Amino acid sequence: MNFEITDKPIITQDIINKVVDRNAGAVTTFIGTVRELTKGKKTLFLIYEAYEKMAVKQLSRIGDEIIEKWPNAKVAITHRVGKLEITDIAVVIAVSTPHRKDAYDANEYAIERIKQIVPIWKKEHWEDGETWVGNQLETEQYPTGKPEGVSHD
């Protein structure tokens, strides 16, 4: 599966096998970990929570809209879920397409994409408290934040 949600680690060579291609002349891969320090916070560890069905919905819906503007472009996206500590993998995108500079527009377009419509949320726990916080919290369909009772089970 290309769009998949995970609470295991990722490993970044699985999801770039996925978009290897023999006419790509270019793969990109964003991958996104997590930072200790967060506007001048120190972050002590993440919890990332998920509507998985939904999430893996939307991730499918952002390959489909890169390959519609990028037509030879394969896309593969893993995104993990659960407790995770400074330096863990979150998020890994990989892009393939024919030039790199396709390849490269489309992989930032994912990762803006993901944090407009996919329904993860992120707890940040530092040393004097804790927030949920993310772009993503603020939808039509959650207006108020992270909706109770939502996980990634």
Contents of the next structure:
Amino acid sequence: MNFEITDKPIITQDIINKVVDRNAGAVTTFIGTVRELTKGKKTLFLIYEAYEKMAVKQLSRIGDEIIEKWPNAKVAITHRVGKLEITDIAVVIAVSTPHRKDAYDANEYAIERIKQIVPIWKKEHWEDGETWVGNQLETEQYPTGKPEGVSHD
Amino acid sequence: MNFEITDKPIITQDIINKVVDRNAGAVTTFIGTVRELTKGKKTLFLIYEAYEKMAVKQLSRIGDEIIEKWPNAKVAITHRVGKLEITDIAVVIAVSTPHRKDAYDANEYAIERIKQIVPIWKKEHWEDGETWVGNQLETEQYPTGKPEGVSHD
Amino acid sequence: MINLLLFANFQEVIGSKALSLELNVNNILELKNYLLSKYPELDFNFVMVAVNEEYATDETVIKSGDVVAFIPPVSGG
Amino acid sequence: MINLLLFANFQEVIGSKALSLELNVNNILELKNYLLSKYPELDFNFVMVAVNEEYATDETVIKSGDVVAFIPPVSGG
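Form predicted alone done; form predicted together with another copy of the chain now:
Let us now look at the entire complex, which starts with that chain.
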């Protein structure tokens, strides 16, 4: 399966292996890791939670969107849930394409879409408390209750 | 060493490990692999050759340029030389930054610069012959004998 | 019967991961209004909703057996 | 003595990876002209040059002991 939610540590190479292709000259990966400092505030650890069944569906939808935009791309995405320590990997996105520019663009498209439509939440545990992190994009608003660019079917 | 030329297979994870950082939330990697088909023509294998001492210097210069543009970035680049088969890894670029956008931009900057200033050449071996590949950018010309943006020191 | 799934702060406000409700509501808006009457501290601003794992809107019709999930602003990646 | 390093197609045209030349040339342009007189099939178009591992120009002065490398269009990555 190229789109997964897991509660185990992610091995980056496993995700890369899913997109290696004889006709791909470029593979890009994005590895999202737990950062210690955010605006000077110290994170102790994070808890990620997912609506797993729907999250897998949405990741797979992002894969479909990428194939539509970049027909020769291959995509694999794994997101972890549960408790993550500093430098642990939360998400790996691997994209292969024949030419490099597409591999960067499609990969960046994937992470932006994850932050819009995939039902996964993180709870930051600070030294002085804890909080569910809201939409990291901050600029996004869904007045209709539905994210942009997601058809209702 | 974060900037290397090697004649051994590249282990992507080794390059990633060089840039992992407690304050990096994003790591991007670019993996350049040997593609079988180029414009319908079938490659059998490639030979990469480098002016090694200078190539390491130029890779390291690219690292300096990145730190100047993205001061919180960490960069590691390894390029392989010798005979490479289809799907073998020719180059791995890993970049970590606190925020994701910079990790994509700095990584793409690195591969563009590699294709401009790093003295490495590949010889394509086709079914019907062999040829040293010229500048892959094709649009680049160095009327002064010196690439743009490279100071002479 | 409507099956409700709750995540993140919604789970904490309602105190449950899942609820099965015997309700006479026709669409998401009516469900939201019912929940607000029981849990006035719920904030539906920026909260998406899914019916049977597909994003839906306030107008989406729901029927017995549907799985409705409220999706607070996501923060994966 | 000028130490010359040759790569890719330059290596094939000249038939050597490295040459040491006892030459009276003052700069890169003069060195190119000397090489062209011996190897008329050399094509310096789009070929960069490095002196002691730093990019240089036709006007760069060279002296005995310098390492001069001709860098045909690169194709790494």
